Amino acid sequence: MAKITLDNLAHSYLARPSSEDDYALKELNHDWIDGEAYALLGASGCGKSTLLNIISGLLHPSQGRILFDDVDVTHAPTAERNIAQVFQFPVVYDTMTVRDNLAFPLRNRGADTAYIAERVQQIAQMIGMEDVLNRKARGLTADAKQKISLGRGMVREDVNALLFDEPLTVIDPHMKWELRTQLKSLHDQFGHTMIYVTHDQTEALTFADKVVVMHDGRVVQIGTPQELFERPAHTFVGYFIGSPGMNLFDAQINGDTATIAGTQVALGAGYAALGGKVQVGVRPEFIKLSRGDDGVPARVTRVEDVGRHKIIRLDVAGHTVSAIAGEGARIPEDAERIIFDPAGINVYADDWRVSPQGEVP
């Protein structure tokens, strides 16, 4: 296991980048704690795989350094970094049996024969392939081959880090849940530093201790699932995490009050004067319908019953807003306003969250 340090790291695929926009990965300075499980989460093209390939040594950064336990490995080849990497699509040796595929990383490092047999059996049980250990990989389904790739990545116990690049893409939904559970169990048991790339928030939030949210080549927040939900550091985090995502309202802020669509809204905390694009973010869970005189004018456009709860779509000054009500909740037909729970309000200036006065970081 290893602490991974990203020191002034950035990367461009252009030979002579001339501006920040030319960088696929914008400058990063982060320490990732030894033994924690991280998920790199973001939309396609945001820089997740670029960062993972720099960490693994498959890509050399345009600037900055990668350190494992404070040792500079920026120029070290992949083989010297002592990592295991599993890719989006299966990489297996078709002419080998499943058993030999799983054993290959251990045999390559001269591990004891008895240990190899025991470890291969343990991993085969984890990935549900005990009954096909003696079959050749050729002819197996893509789903089965990807499970072999996962198993080969997990078979070594002495790696600095385990890196997963969207490894469950070709796996059927039920098996995805099982393998995610096994990966989490493996982490809890052995304490490997794990980095898991995905664009699926469910995968990220159920797997990781910390989720690293990336947007436009930049890390916009690193936090626990609870932190990402309650205090999104960037409007993209609010939009990307949650279903539906966070609602954003253009606003003017005056101390502890916001003006939204011509209505005064209590923020529950005071803010300094703000410039630029100012918005108030409220997740659907913190919005309630009202028939009184309080709240922001809104019109219900439709109600979606999704089983566990209802999603209420509203029109607020020409913009679509979502609210969530309980499964058995009655939606008042004459509701004309929405009110916000102050505990669920966040304020943003130019897309970045602004801390209220007196908030402890």
Given for the second form:
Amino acid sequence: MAKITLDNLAHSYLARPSSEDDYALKELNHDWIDGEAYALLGASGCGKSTLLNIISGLLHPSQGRILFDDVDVTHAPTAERNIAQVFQFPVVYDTMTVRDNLAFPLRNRGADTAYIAERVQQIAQMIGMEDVLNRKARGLTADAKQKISLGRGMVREDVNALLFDEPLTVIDPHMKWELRTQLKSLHDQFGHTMIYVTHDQTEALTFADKVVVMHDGRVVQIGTPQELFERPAHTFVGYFIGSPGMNLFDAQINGDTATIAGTQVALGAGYAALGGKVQVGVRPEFIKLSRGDDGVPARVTRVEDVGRHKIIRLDVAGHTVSAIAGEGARIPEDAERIIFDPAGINVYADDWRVSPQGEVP
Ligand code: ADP
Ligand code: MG
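Starting from the form predicted on its own shown above, please give the structure in the form predicted in complex with adenosine-5'-diphosphate (ADP).
Let's see the whole complex now, leading with the same chain.
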């Protein structure tokens, strides 16, 4: 297991990148703490696989260095990095049995026979394949083959890190939950450094201690699920995480007051003068409907009952805004205003969160 350091790392697939847009991975500095479980979350095409393949050595970065426990491995081949990587689609040896597929990484490293037998049995149990250990991989379903790939990824206990690149894509929904739970318990048991790539926020938030959110080739925030919920560092995080995502209101800010749709709103904290595109972000959980005289003018357009709670869609100055109310809550559909809980207000300038004065970072 190892701490992994990314030092001034960036990557372009072009031979002569000329602008920032040419980089699939924009400059990045980060330490992946030894033994932590990370999720790498972002929409398709944002650079997740590029970053993962640079860490494993499948791809050489066009700029910067990678260090494992402070040793520079930027130019070291994959094999020397001692990493297990599982891909989106199965990589198995068709002519080998399931048992031999699972044993392969251990045999390769010269582990002793008794240990291999025991460990393969353990892993087969984790992936639910004890009954088919003697079957050839050929002829198994894609689903079963992917479980073998996962098992092969998990079989070695002495790896520096485990990297998973959307490994549950071809797994049926039922088994997905089961396998994710297994991966999590594997982490609790062995404490490997794990990086789990996904575009699914639920997967990310349930798997990881820390979630690394990527957008357009850039890491926009690294934080606990709670931090991503309470203080999204970028409007993308606010929008991408949460269901529905954070509402954004164009605003002018003056000290501790915002003007939104012609109405003054208390921010609960003071801000220095801001330039650029200024917005106030409020998650649906922090918006309440009001029949009183205070608040931003709004009109209820629709109420959706989604079981655990209700989602209220509103029109605010021609924009759609969402609010969430508890399951049993009565919705005043004739409400004419919305009010914000100051604890749930964040301010953005050109999409990046601005810290209020006096905030403890
Ligand atoms: P993700 O895994 O988040 O879906 P990728 O890392 O695969 O994203 O891709 C990031 C960007 O780099 C995308 O715009 C993609 O088209 C581009 N890209 C990925 N692989 C290559 C490649 N081998 N050659 C050129 N461009 C690539
Ligand atoms: Mg990918």
